[in-house]
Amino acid sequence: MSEAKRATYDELLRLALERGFFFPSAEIYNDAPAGFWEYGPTGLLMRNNFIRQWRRDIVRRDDMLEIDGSLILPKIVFEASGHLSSLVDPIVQCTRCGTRIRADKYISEKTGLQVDERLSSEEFQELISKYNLHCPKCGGDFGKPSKFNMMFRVGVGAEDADSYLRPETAQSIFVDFTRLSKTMRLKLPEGIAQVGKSFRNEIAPRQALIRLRELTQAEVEVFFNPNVDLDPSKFDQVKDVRMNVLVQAAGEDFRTVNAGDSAKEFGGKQIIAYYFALLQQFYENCGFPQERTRFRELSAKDRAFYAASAFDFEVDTSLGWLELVACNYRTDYDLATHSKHSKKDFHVMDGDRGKVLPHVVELSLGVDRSIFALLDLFFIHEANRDVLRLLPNIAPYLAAVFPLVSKPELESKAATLYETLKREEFSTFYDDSGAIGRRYRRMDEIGTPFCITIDHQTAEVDSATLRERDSMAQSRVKLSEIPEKLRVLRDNQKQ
């Protein structure tokens, strides 16, 4: 293989815009707000494949339930959850031009200090004055620092009732827990999953899919009895999974551990180690190299207000370590607070052990960031081509079908094969435009693993040329054997 190098952020963004992966919302208007991005056809296919793999490796593997909750919830839900009081960022506003910026990030950028976002307004003001900081746009003075709540308010009905777009998919799972526990006869431990949109009114959305105001989450909440150990036979399935862990309590000690020996790394809870191992396996099955991922423990000041302990699952990208999954031990915080505010009993029976208020392990996965990270890791420049080396289970298209030239007999056979592959539920692209080399390059660039060319020999020997993306090797395959050949290649190919 020729010497290869990874693409830069700007080159990656150009790929996304020009090849239909993602692009800014309402981009024809110059004053459209930032932080909203849309998926094009190739990006949507890729995202759907990613979510399909998540369902396969985590939701179905662990026999979880999946729901689809409302995007809008009443104010009381977020008063109970603590989001209205705690989902806030510190901001300052320029008194001259009105520019608003996030105070802690700006002070850190200008001074090199590690600034805690939970400082008081007075403490932020002292730092601004001490370091003589001014508006980055016009040089004006800042007004008094304040707190900015990132919730999107929605007035519902003629009464304009206070409601909010959900900032996380988790709250639907918690408020639905009592109904689900009865109708689905839940037995602890039980995972409940959801994939969908969440909304956060970020002060400074940036870097395309990395920080958005409208984002897609794939979230899992596992409810369990904190006094009962995980079934050993279940844990044995993942005990050999390797994970990299950066432990804060040990002075940011970096370790590589087997899941079977890692419970002590995760607060002594084997159930947390089990679900972290499932997550590790899922990301490896999407192509992420194990050596470029880690679970980073968060300090008390960095973790979410509802978490007793927390780890970020991160990947090493060209932009540095990027958080993909928030892994939180939420204890019984959410069920207890919703029980208090709703006056409903959230306890459930746990067999002959009696009633228990379950604790929760959360895997809150950022789908958009994961898609960006995959593109970042696997969009490669080679000497004569650009290639997106996605695994077949994640690539937008598994295969492409080409007639070599524009002749009716070749186009007819190519169209027939194309229809056959679609009926087999292979995501397939058809292209009859341009030189064959150029068509190969277009497919390489969007990650298509296999190209099938109907050529002059096809009519004689009833076979076609199968080209593999990574090696560029070509072989003859009988038309009748192509679906099974693709199935084997898809299921067996490794990164």
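Return the structure block for the form predicted together with a further copy of the same chain; the form predicted on its own was the one displayed.
Chain alone follows, minus partners and molecules.
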């Protein structure tokens, strides 16, 4: 075990490509655009497990409502939300060959300066002149820097009506809020959740699942009365949850706090501390060690345009600290602006406290990045094998079933056990080809925690060998007791 070490980015990518986790979209065509990736069979099982855990630890735990809205929304939604004017990247175009590139990235790359993407066109122009920068392809001069909207336009119907692919799932939650508040008997605070695709026309997509043009988000918008404290009995449930916080107030300051004492770190809002604690617990239940996570406060210039305060939930990967969740305090920004543009009233009754326009705290979780981070943290080289040390609740397959050799009596018992485990809704893999050691290695690589081998002894006494991934310990278990044994093993590992 002393020789165990984490895999590099390239090794992780090879695992992803060769073992069915993820791979580039339309890769058989040479000129397919970057930033689109597909989930293969193992990656999808893992992603579904991750989302199931999110539903358990966040959505159901907090009795949230979950909806599934359209990916295409009309222009007016994004005029109201501000995305049409504010979700922009700075670009410059070569006047000779027409190449368009990200202004901030290119200037950083050529000068080593930290360049803020929110500089004005004039400020970009100044930097380009000062450092005498030219087109990287042909050496031509750049035209005037401009802003490139990151939403994909879609024309709807024969009339080609302006619509856009949503850049975040959140907007349908806000737009649907009046119907949901009227028909679903909401009680503040009330979380509304959504998991699904969002789209951003990145100029420079990169690093596989890290910066995608088509991504999967799991978002939660919690609507609350800003004048009312959180129910203390609710807050009490999470008061001992430990969180690392990097605050910006007077320079960077790193602290480890209990949720119960953390309200001052989070702008004095217990409700924010409460949802951050749920998020922390969820990620720990997925296997992320607390000490490798943190909530990093964003300064005013780093926040999204709709956020009054914001923290990124980050995890320490081989690529550095990586943002997995954007936690934004959106105030009543979205409800107010949709109310204004639609001329509908978004106020709701908050019990006997009267009408209120709710404020919103958001947990905007990047599913793809979380999957990437799980592989990054848990794909380990040991002396004699590669092993993906995922928790059983996240691993693509909980178990594998192998007949030791190709003999009808072993294969028939293995097939019966396999069908039994499938009926029990355990994700199970069947493999009858190659040497048994090789079959174990294949399962180690994709993180299967338990392998069950049907051998000659099974034919006689109806027991099989159960092998555990991490310890490689083997024990004999009666066939009839395997489902219960797997259940216990799965539930005993922290989740």
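From a predicted model like this one, the values you see are computed outputs, not experimental measurements. In this text, rigid core is short for the largest set of C-alphas that superpose within 1.5 Å between two forms. Numbering follows the first chain given and starts at 1.
- Relative to the superposed rigid core, D141 undergoes a CA displacement of at least 2 Å between the two forms.
- A displacement of less than 2 angstroms separates the C-alpha positions of K344 between the two forms, with the rigid core held in common.
- After superposition on the rigid core, the Cα atom of P226 is displaced by less than 2 Å between the two forms.
- Core-aligned Cα shift between the two forms at R96: this is 3.7 Å.
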